[in-house]
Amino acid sequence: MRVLSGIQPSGRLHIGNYFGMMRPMIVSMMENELYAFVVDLHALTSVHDGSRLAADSLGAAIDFMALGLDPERCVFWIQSDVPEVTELAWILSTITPLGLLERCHSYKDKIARGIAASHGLFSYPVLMAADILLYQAERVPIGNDQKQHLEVARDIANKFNHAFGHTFVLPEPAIDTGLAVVPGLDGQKMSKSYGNTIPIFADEKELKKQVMAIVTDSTPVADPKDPDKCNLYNIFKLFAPADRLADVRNLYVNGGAMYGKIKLELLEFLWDYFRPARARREQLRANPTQVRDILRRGALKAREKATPTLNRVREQVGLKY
């Protein structure tokens, strides 16, 4: 099974990124043909500082490998190192109905959050479709918030196949409902856009500050609480051992859950969970040239898969004569 997914390099990665996309990708690598990439072209819709984007893209790649992605067992690259994707995006845009893009809720959501309106932001789903279709991906792990974009990719693929002959595989979504949404400090979905994240590689001081800032209610300690409605518990359960999680859940249900104590336990579990990744990250950060070489080799592998698809598309639409 060919599985594909990308991650934004805009800002530091957080535990929502890890559980929502990164860990499933690392697990998928063991049993599938994995294509994973850092989506720097998509990031241009919100990041307009060149030096920052370059640093963030390299940093995201380092973080991904530190967390367990093995470039020897998958194809791993930076999106812009495969120029075929932008050509395919343009070709696909010429057959994409305007109404299809106007119905995409993510554009409206981003505008509402203050991101400047632009053609790139509006046509974001077309570039995402090109990312997926160029490599003939069969499965795309996504959160519920990206489901509509995958449906757009399928619609575009269907339209192209109907107009020019069967060309693209129709990708299927892979949604882990248990991990699709990680709550942030305020209970909303954890997102850099909301400023409610817990960075994966924060130092101990910052990590403690973020964990202690997790919003809880004012229910007295002795009173029963619903753990499933508590964002602290829903973060805690991602890291706590099964036996301790059962004990804490019992305290919520029967009374006695002390939020402050649970936060300190969460801090300890979080720090220990990512300890091996922090060590690997330091090694990679000390060797940026090696990381760039890995990414360039990954881009060459990606282009080997992309080129035959684009050549076929170019021939079908009349761009080869």
Second form
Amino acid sequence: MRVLSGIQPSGRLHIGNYFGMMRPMIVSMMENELYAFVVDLHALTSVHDGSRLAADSLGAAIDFMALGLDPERCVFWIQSDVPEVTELAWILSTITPLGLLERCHSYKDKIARGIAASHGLFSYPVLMAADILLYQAERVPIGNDQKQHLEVARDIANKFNHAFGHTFVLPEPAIDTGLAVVPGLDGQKMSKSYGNTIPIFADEKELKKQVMAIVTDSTPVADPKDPDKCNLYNIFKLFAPADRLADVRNLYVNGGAMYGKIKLELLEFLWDYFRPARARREQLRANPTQVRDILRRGALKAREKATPTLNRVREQVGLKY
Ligand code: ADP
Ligand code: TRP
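Complement to the form predicted alone: the form predicted together with tryptophan:
Then the entire complex follows, led off by the chain already shown.
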């Protein structure tokens, strides 16, 4: 199965990103043909600081590799290193009905959050469709918020196939409904827009501050509590070994769970969990030239896959004379 997904190089990665998106991609690398990329062209719709975007794009690629994405076992690149995608986006934009884009919630939400209403922001889903269709992706792992964008990609593919003959595979979304949303410090969905995150690569001091800030209720220690309704427990269970988790669950159910103690334990588990990734990240950050080489090689592989599709599209629409 050809699996493809992109990540935005914006903000620091948190454990919600890891469990919701990065880990499933890393796991799927073993048995699929995986295409993964950092979407710097998409980030341009909200970041207008060149040196920051460049640093964040490289940083996001490093973090992803440090967490286990192996560029030898998948195709991994930076979106803008494959210029074919912008050509396809333009061609697709000429058959995309305006109404399709006008209906997109994400555009409206972003404007409501204060992002400037540019043409790029409006046509964001067309570039995303080009990302997916250019590589003939069959499955696209995404969060719920991207579901509508995937439907737009499918609509555009269908329209093109009807107008010019069968060209694009219709991509299927892969939304892992089994995976609960990782709660943030305050119990809402963990999200950088809510400022309630536990960053994966925070230093020990910051990590402690965040873990201690996890909101818990004020019922007495001896009272029984429902672990599944407790924010702290729902984060703890992502990191604790099975036997310790069972003990803590018992403390909740029978009384005796001390939040402060559980937080300190969580801190230790968290720190250990990402220890190997931290070490790999340091190594990669010390060798940016090597990372750039890996990414450029990835882009070459991606272009090899993209070129036959784009050639076909050019021929079909009449850009070959
Ligand atoms: P944020 O909400 O912090 O801005 P993004 O929207 O950039 O995160 O999400 C990037 C990826 O991480 C998406 O695939 C999204 O589904 C996933 N993700 C983000 N937050 C969570 C969470 N709290 N639980 C599970 N997955 C998440
Ligand atoms: N829009 C996606 C997001 O914000 C990122 C993205 C861009 C993407 N192109 C993609 C995701 C192609 C999957 C496939 O998270």
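The term rigid core refers to the maximal set of C-alpha atoms that superpose within 1.5 Å between the two forms. Not measured: the values here are computed from a predicted model. Positions refer to the first chain, counted from 1.
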When the rigid core is used for the superposition, does residue 67 move between these two forms (threshold: C-alpha shift of 2 Å or more)? no
After superposition on the rigid core, does the Cα atom of residue 95 shift by at least 2 Å between these two forms? no
Residue 120: with the rigid core matched between these two forms, does its Cα shift 2 Å or more? no
Residue 215: how far does its C-alpha move between these two forms, core aligned, in angstrom? 3.6
Rigid core superposed, the C-alpha shift at residue 226 between these two forms in Å: 4.9
